[in-house]
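Single chain ahead, written as C-alpha cells, the form predicted on its own.
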Amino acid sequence: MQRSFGRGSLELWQGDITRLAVDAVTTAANSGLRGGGGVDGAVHHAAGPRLLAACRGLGGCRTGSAVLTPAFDLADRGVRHVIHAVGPIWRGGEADEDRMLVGAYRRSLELAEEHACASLAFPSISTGVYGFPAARAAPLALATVRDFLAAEPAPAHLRRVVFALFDRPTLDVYARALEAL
C-alpha cells in the first residue's frame, strides 16, 4: 500500500528491514543504544560490529529522539545510515508515550533529511517489548510522516519512506490506519 503527500511517498511493505534497498534504515533502539533484540537486534547483526561500537561512542540517546551512524556492513545493500530512534515504553498512556513516539520518528525524519537520504524505512517503534499499542502507535507514527512530507517548503532530499512491518497483523493495523489518514 502507498499514498503520495507533497512529493513523497510513504509505503507501508511486510518483511525484515534490513533487506530494503534504503539511504536509511531506523532501528528501534534503547536509550544506550547497547543493540537488543527484535528490529534492534536484527539491524545491529545485518551491520556487523562495527555498528555497536560507533553507538557505544554516542554515549546513548534520549526516550523521544534518535541519532544517526554509519551503516557499515548494510552498505553493501545501499544503506548510507542506520538511525537510532528511541520509543518510549508504555505505561498506560499517561506519561506522555504519544508525545515521546512522535518525537522519535521525526527526529528520524529530520535526520535522514539532515544527511540528504531521499529514502528511509521504519519499523513500528515501540510496538514490541516496549509494549506500545500497535492501534495507537500507527496513527501517530503515519501522520507524523504524512506532515513531514506535505510540510511547506516540501523536504529538499527526503521522498520515500517505507515501514517496514515484520508481521501480517502489525501491518493491518498499519493499512487501516493509512486508510484513515
Second form
Amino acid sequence: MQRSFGRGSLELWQGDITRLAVDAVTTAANSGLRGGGGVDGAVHHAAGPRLLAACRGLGGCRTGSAVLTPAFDLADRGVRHVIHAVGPIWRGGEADEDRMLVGAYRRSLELAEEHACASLAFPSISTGVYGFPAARAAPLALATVRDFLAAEPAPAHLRRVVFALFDRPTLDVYARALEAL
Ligand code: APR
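What would the structure be for the form predicted together with adenosine-5-diphosphoribose (APR), given that what you showed me was the form predicted on its own?
And the full complex, kicking off with our chain again.
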C-alpha cells in the first residue's frame, strides 16, 4: 500500500527491515543505545559489531529523539546510515508517550533529510517490548511522515519513506490508519 504526499511517497511493506535497500534504516533503540532484541537486534546483527562500538561513543539518546551512525555491514545493501530512534515505554498513555513517539519519528526524518537521504525505512517504533498500542501508534507515525513530506518548502532530498512492518496484524493496523489519514 502506498500514498503520495507532496513530492514524496509513503509505503507499507511487510517484512524484515534489514532486507530493504534504502539510504537510511531506522531502528527502535533504547536510550542507552546498548542494542537489544526485536528490530534493534536484527539491525545490529545485520550491520555488524562496529555498530555497537559506534553507539558507545555517542553517550546515549534521549527518549523522543534519534541519533545517526554509519550503517557498516548494511552498506553491502546500499544502506548508508542507521538512525537510532528512541520511542517511549508505554505507561498507560498519560505520560507524554504520544509526544515522545512523534518526536522520535520527527527527529529521524530530520536526520535523514540533513544527510541527503532520498529513502528511509521505519519499523513500528515502541509497539514491541515497549508496549505502545499499535492502533494508537500507527496514526501518529503516519501523520508525522505525511506532515514532513507535505511541508512547504518540500524536503530537498527525502522522497520515499517505507514502513517495514514485521507481522501481518501490525501491517493491517497501519493499512487501516493510512486509509483513514
Ligand atoms: N524488521 C522490522 N520490524 C521488526 C523486526 C525486523 N527485523 N523485528 C521486530 N520487528 C518489529 C516488532 O514486531 C514490533 O512490531 O518492530 C516493532 C518494534 O518492536 P521492538 O523491536 O520490540 O521495539 P520497541 O517496542 O520500540 O522496544 C525497544 O527493544 O530491543 C529493544 O533495544 C531495544 O530496548 C529497546 C526496545
